[in-house]
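Consider the single chain below, provided in structure tokens and representing the form predicted on its own.
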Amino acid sequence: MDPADSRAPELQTLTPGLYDVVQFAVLGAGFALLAYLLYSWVSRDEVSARYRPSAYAAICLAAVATVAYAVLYSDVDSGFRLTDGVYVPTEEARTTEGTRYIDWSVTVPLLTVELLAVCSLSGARARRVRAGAMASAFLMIVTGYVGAQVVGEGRDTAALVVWGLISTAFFAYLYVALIAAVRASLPTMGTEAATSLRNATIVLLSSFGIYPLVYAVPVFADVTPAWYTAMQVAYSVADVIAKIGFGVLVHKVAKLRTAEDVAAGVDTHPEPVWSSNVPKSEGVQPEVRRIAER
């Protein structure tokens, strides 16, 4: 291997054991995301129309991520060739990292939509915060991609640092915007919904922190086959946590807020709302409510 390739994670020669771990991580995450896509689709009507944009965002990001992981598995399968008992990267190996960045450029902005849709911001403020969060999430990914894949083919330490810092600026803005939106929303909901929203935010922002840590490793050290394997596992686990773990918590917030709105008489929902096998509100039909108010 060219010494310059030592900083390119995707150009590592892997033992059969390490290659199998990479395939397991990618395929396992892909199946988990497929299951979450189906769950998101069938559970979308469990929440009222007010919070359904969150469910739609979850469906979209799960669909994109599932397709991305199918492509990623194909990239891994075709990007390495078994030669003399080891898996040697081919000319197609570099596409493995590009596929992840394409996935993130779509799904990370959708994650911000999913979270903000269950917050209490409204009107022009909601549109402004949502647009800023989506833009900063997209630019965070794109600028990271430039440093990790484009300039010097991801092997230029100076480019990694400069573009990493630019990406971090958008990363910091995103944190501030989302935390501010959540903090402003917590007093407007019940204790259980507020706790779930806080937990969802912690899960999302904590999982976001894994990506820059992995990005920074080539700045300080040569990447080894073991590290490439650990990187693929870390990215796959972080994707599952950020998309599925976070999504399940946000769906719970949407259900609890739906129940609160029904109980307060400000909204209706045709079916009873349950959370953790506990009834939270009765089903109220819109027509029944109008008759009752006469």
The other form holds:
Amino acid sequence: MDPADSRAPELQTLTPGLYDVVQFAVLGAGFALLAYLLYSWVSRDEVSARYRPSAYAAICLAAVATVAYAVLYSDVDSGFRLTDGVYVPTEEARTTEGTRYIDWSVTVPLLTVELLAVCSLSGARARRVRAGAMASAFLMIVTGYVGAQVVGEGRDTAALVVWGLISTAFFAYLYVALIAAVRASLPTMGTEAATSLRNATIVLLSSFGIYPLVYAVPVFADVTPAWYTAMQVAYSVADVIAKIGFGVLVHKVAKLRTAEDVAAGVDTHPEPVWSSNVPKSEGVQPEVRRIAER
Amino acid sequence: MDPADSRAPELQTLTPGLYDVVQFAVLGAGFALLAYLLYSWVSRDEVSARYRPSAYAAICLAAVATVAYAVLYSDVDSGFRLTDGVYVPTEEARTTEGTRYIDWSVTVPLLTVELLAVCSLSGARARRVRAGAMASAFLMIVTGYVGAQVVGEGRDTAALVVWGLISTAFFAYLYVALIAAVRASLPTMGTEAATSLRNATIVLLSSFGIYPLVYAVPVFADVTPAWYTAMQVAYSVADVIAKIGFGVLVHKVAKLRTAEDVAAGVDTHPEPVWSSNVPKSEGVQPEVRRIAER
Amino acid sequence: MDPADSRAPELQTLTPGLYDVVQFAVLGAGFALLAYLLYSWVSRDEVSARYRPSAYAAICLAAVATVAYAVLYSDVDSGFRLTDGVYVPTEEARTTEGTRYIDWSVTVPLLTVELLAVCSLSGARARRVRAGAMASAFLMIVTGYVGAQVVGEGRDTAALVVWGLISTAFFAYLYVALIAAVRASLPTMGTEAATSLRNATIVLLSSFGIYPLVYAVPVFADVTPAWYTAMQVAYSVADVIAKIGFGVLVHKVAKLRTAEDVAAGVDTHPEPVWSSNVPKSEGVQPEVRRIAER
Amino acid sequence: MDPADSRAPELQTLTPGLYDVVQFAVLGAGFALLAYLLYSWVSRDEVSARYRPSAYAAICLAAVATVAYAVLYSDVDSGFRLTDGVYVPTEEARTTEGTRYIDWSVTVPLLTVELLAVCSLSGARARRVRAGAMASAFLMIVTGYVGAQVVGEGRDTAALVVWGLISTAFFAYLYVALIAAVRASLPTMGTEAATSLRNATIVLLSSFGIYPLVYAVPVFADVTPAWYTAMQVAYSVADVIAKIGFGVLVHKVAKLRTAEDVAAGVDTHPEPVWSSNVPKSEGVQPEVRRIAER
Amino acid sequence: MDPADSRAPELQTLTPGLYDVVQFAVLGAGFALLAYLLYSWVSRDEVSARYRPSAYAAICLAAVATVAYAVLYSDVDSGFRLTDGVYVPTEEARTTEGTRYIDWSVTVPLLTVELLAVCSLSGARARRVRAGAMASAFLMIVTGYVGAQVVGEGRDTAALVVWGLISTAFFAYLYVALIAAVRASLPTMGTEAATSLRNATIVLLSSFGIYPLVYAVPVFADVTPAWYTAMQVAYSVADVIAKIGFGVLVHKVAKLRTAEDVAAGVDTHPEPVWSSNVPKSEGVQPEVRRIAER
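Next up, the form predicted in complex with another copy of the chain. The previous block was the form predicted on its own.
Next comes the full complex, this chain leading.
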């Protein structure tokens, strides 16, 4: 395979400086996601059973993203060989974009679960909105993958445009569905929780906007080594913001709502809730079965 | 080994586009199973001790399937080499079907455990039905493996048919046994739990139907690269539905039945049960040993 | 190394069909042991502190066996290369038997701990019997390894016989010690627990009988590819039965005895005990320290 | 690539003795960090929910540092080949410094979280100081990476100086912010906790001083094999002190403050707090929901 | 590198029989340490918060030792190639001794923590003795590494003697400090705990004596393949005894002292303590915060 013939964004010969930037982006984002995986794992009991599906989604998507970045790091490591002072791409470099789509096909649907689980929709309506959001998130990614990777190895501009537009349709549906669910939920919680929920939604939806921009680059311009580097940095930064920045805010919403429920006497939670060193609620254990009931 | 001589479905030369689809199917299903492994792990205490064998089965099978897909991914990655713009199979590609059977020989018996543990059979009858279901599930897979892999490397049509029919006999027994157990259990639980249990059974048994269809392809037609790709996609999708889709529904049954038991005062559970943001039961701790009993 | 010169059982040229059977045996047993590792891990709190050393032994031996099978799988994978349609052994194939002995030198002593921990011996006598059983189990394996692997690479029939007899002496001691301990314990527990304990003992001791039979094959006959395949299948099946089948029965004994202790008021256990959907005891929490004691 | 041409500190030909020292430094620090990761993981419930964000930060940064040292060890192992009695660097040796910066870009911001979480700032002020400290810590590392790795492969003295000074500015901001936060917090806690907090701060900030010294070496002198070795030792020792030495002291502060809160009746904690075999507080469980509230 | 020229103990050509013994020693000890790691992990809550630092040290050192043996196994596996019926050493074999020292530099200091945490020294004195023991243990190993590995690749007899003597001085200090601490503690606990503590100390200190004996071999004699094999076996056996044998005894001390504290009413522990099937104390939960305190 002669990389010079190819417009495929993954097959660029990089200077050591650019290669080091790509490595920083991929390994650094991978380390951050590993840290977030552990954080979401150990902090999951800080929220009550009611909001815990949100914590479960965070754990699952953090694990998938961490493993995906380990695969990406291995691809970047073995996908470029230092020859005559520059990094020349090998076969392994072909997957440094595709692996991201495969990651997103699982993690983006889970991000919608994470958000909806701290909203106030309930019962059949919650299940319906969740199923719609998961499906449209999945289809958004799969159709993007078809355009960017499968048809003509991502070098077919017409396919990029057509599949990009199909993907955008699912993107639009997702925006509308999530914003409606958040809007309906904001009045049902306290001010601090509502502010964090609004911020989390803004962080998620605005970081989602980065992906189509990067997707569109090969449509309008030849991909150069600098663009390839920028693409890896942009995707890595977007992943960190959309998963970790968003996730920390959602966890705060779940903690504050747990404290609200305990303080209102409608739920129990076996330990106190603190947020930024401020006590939000005391611990309350469930009742003990009476001996007489035996 | 000259792959052109071979009708073995695993040894097909793939275009980059088909290869990318196979990679999406295998790595994507692996990521989904990893997410489900973590979900089943962290959510296991949401169900009471009574139904927890179901959660244990889910954890165990999710772990095996995740590791099996990691092996499959490694086989797909090293089993095809990009040469002159196409992916040519190597020795490692031979196991991209066999590894699936080995996975199923452990995970399919565990799927029957997962289902039966939220049914209402009890004592000796429960043990008898469980043993029969596990044994027939195991034999169904092993006999399929003999036909598809061991005899004539899966290229012997007569062996495919004979062993396929033997496998189908176990398949039939399994259907009958599981449906009888579910039918006997539905009236013993509330409507919502019963609906989910019925749906879970339908999901499991209908997704089981995909496997013999894919198995039968080499009997009726030459396997082409497109068929190989379709086979990998079909198996991956069926695995995701039969393990994750089914498992999420069974977990819901277990949670709802836990809540029913606590609300009826016949069991304790140390935290409230919520389902889709709706409270189903409060937490009730076991009684405390009286001092006087010392 | 010319494998044709060698009677060493590990260096056989295999047809693809036989190779696939070996792979099924090794990878399938490895998957089953991984599943059992997770089961023993997550179910360990179902038994009271009294019997928990049994669960600890199960976890430890399941982990060692799982890792040993991962090593075995890697040896089988890289130990045979497909050349001209057959699998020719390489250097790595030499350890596909030795690794099993190394595994057993740790796991068989732990199996005796697992069994004795649900018996009723106590104090100094329990420690004495346990130490004797662990030591004889360890020596049984080590002396077998000397005969099968170290002296003359397992091709020296005299060494096989002599070390096999020494190993058998420890084997005999182990049988006597374990049966005596179980016999003394059966009358101290309820019928259901006693039946399971008797079954577990039979499963363990009869599966132990498979190993010397396989060991003895090179004494009486030349090892052929079919025998090598049968050996790998027999060892794998025996490991699954002696570890998983046995372990599930022992876990049941531990659970039933926990329930007996709680029902008799001589112990506490923080959650109800269920077995095959039948309630065996309710949860009882330990007493709470009185305020006045401060 | 001809290492003899290069002033890049990572490409030095090492004697076996120097190589063994580098290996001791990297593998030994990696083992120590693995031990600390497990310690921070299992000891996290020794502190109350109030101070637990400190324990979470410790777990996350310990995991990232452990993985980073595993990568470093692999680079040192495969990055030098023994040829004619000396260790000659290969391509992999190029990243034995860069990987450290990528590690630090995640772990240094988390170290500031760990420290601030046992201080007494609260609410909006706590969030503001934390965000500023994390941002300046991150930028301090990233700008150092640009000078040491990206521009001219770390051989451009002017870039080293300029980016070093920019990095130092963030370094200065961090010192001021952390010292102010600690100073404000010392009077709010008991003497023993305050002493440990002061010691932890001194350990962290003084060990931070080692890094710029090592960074500055290529500015003033040619890097020799001995300097390369000293650099690896210095970085490894500094990492152990700044992460483990610091972390053990912070954990002690968190435990002592937990005990103070419980003894003062303002918080609950479900187990006694002991420090160096001295009891600091008894366990106090949260209240139990009254039956009447149902 | 011509191994025939070398007196370095790591570079010996081994017969298959000797190689198999080395593999048994290294892989078997690694399996035993993996089992012990899991045991120390799952059994850590059997001891009260007072003695838990002992369990933490056990977990940390078991993990480091397990990983070190995985590295050793990989070095033994790839460090010898079967050529003409014998195992010829490669570059990787050079680290089959050095990796042990790196392991010990972390694990031996932790062994002293494990022992001291079940003694009765408290407060400043406990911290002083612990710091001294950890420092001298670390320096004992590091100085040994300098003599055995760094100076002249361990072939310089004068360096072996001088550094061996320096190491011995730290060894002597350690003995005196640990024995004094144990002696002072024995009268403060019950007979059974004291006996186990005395046994644990004897096991630890006598197994420590094996290491200098093996270290001294190259001083007095040429190292032969048989000596190399004996060295690997001796180190592996000593590691198993000093870590696992010792650790099991210390865990027993911690459990018995936990039971003593609970029975004496000076501590709480949420579950009963059993030792060898004998009940030692009942479970006692911490007091519950009174509603009136709100």
